[in-house]
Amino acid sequence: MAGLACARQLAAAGPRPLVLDKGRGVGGRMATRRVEIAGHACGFDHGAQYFTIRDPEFRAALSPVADAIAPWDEGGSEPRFVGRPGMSGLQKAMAEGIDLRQGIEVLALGREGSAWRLETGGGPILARHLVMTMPAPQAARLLGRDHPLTARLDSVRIAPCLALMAAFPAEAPRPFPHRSSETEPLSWIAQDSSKPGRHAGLTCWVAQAGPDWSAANLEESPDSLARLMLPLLAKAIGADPERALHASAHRWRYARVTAPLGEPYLGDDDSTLWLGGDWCLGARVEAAWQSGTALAQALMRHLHAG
């Protein structure tokens, strides 16, 4: 969200940004996993579960992509929204018209004259200005301990999250649209089938473990995690784990921002390097958008001043 928010702002103002994403699908942690299960095409929102809209500017920015979002009417204290047909649907809509290249991981950074040199598996890329919106620990590794901005990232804390995606027959129990707990190993359980625009042929669930359980089991294999988490989910929803038609797990090593930076972005002294993301302001989709937007505005001020 931060990277695409920044890119859309820049593109609207004139520059033509190039966006690199090491993932195969658009969205980062606003992710949807597509799986064919017993003849049904199912999607699991295994990252961010929903988002809220509190900032009027965020609401206005979503207007052009309104067809890609929908309210999730599940009785929350404030309106919650989801992407459709999955959470990544919003990101796909935001990426339209942007030069986005996926499956490209930046392996190393360096300077080449006045430009940044990005080493990738597909060869080097040169850029006069570089915006990095990956999680803070990943940005720190690329920059190296000697870079002045790296020390600024040391205060940021991001907890891991292990996610289970499970599907049961349509008649399986559906006791709630979602449940959260601060004491159970599974801190969040959501019935993906209850979200608007989702496939209703099966009962699909996403369960996310709390930070302590996630940290303790972080290095388990995905298959092992699925075996460990499925009985916990089945007990919580009153289902027979043997009736599960699908169970898979995903490891989010950097998922929940627990100690944000407290500033919308960071920039280096010569205004050629900029860092941002939800880790700047808080663990919310809207915070990622605010950071990305602030990044674009700061970069445009620098370009106009120069």
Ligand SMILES: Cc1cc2nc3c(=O)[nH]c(=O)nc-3n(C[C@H](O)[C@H](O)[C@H](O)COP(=O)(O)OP(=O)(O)OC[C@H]3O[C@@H](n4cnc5c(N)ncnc54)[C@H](O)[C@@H]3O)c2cc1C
The other form holds:
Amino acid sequence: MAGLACARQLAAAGPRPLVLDKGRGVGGRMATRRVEIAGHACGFDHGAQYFTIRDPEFRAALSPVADAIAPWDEGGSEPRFVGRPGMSGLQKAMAEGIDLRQGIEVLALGREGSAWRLETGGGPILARHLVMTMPAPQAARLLGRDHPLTARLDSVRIAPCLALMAAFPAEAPRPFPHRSSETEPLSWIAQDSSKPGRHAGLTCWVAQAGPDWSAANLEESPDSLARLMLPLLAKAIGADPERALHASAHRWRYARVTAPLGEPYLGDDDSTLWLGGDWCLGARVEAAWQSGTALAQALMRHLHAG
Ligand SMILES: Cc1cc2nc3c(=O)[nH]c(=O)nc-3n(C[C@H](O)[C@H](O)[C@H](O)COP(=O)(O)OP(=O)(O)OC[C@H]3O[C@@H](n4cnc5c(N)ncnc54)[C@H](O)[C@@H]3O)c2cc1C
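Could you give the coordinates for the form predicted in complex with the ligand, as opposed to the form predicted on its own above?
Up next: the whole complex, starting with the chain shown before.
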């Protein structure tokens, strides 16, 4: 979200940014995992579950991509929105017209003359200005211990989260659209198939473990996590785990920001390197958008001043 928010603002102002993302699918933590289960094409939102819109500027920025958004669970205290047909549908719509290259991981950074040199599996890329919006610890690893901004990145804390994706036959119990708990190992359970426009042929669930359980089991393999988490989900929804048609797990090593930076972005002394993401302002999709937008505005101010 932060990277695409930044790229859209820049593209609207003139520059033509190149966006590199190591992920195979668009979205980062606004992810949708597509799985074929018993002849049904299913999608699971296994990262961000929904988002809220508090900032009028965020609302205005979303209006050109309104078709890729739908309200979910309108009875809550605050309107909740999801992307469609899956959470990553919003990111796909935001990426339209942007030169986005998926599956390209930046492996190392260096300087070549006045440019940044990005080492990638597909060869080096030179950039006059570099904006990085991955989680703060990943940005710190690329910058290295000696970079002056690394100490600022080190102040940010991001908790892990383990997520289970499970599918049951359509007639299996559906006791609630979502549920949260502060005491159970599964702190959040959502009936993904209750979201608008999702496949109705099966009952699909996403369950997320709380921070303590996630930290304690972080290094388990995805298969072992699915085996551990499925019975917990089945008990919570009153289903027979043996009837599950699918169970897989995903490890989000950097999931929820618990101690943000407290500023919308960071920039280096010569204004060629810019850092942002949700970790600047808080653990929300909207915070990522705000950071990406602030980054683009700062970069444009710098370009106009130069
Ligand atoms: C399990 C979970 C549940 C959540 N639930 C909610 C929720 O209900 N509501 C809500 O508002 N927020 C929620 N969030 C938080 C929300 O998903 C994030 O705040 C937001 O998506 C972060 O966006 P971002 O652009 O800052 O970072 P990211 O989405 O993490 O994007 C960073 C991008 O950088 C790429 N990248 C990383 N390293 C490299 C590299 N070396 N080279 C190239 N690319 C790289 C990644 O592939 C990724 O696409 C949740 C997050 C998780 C994980």
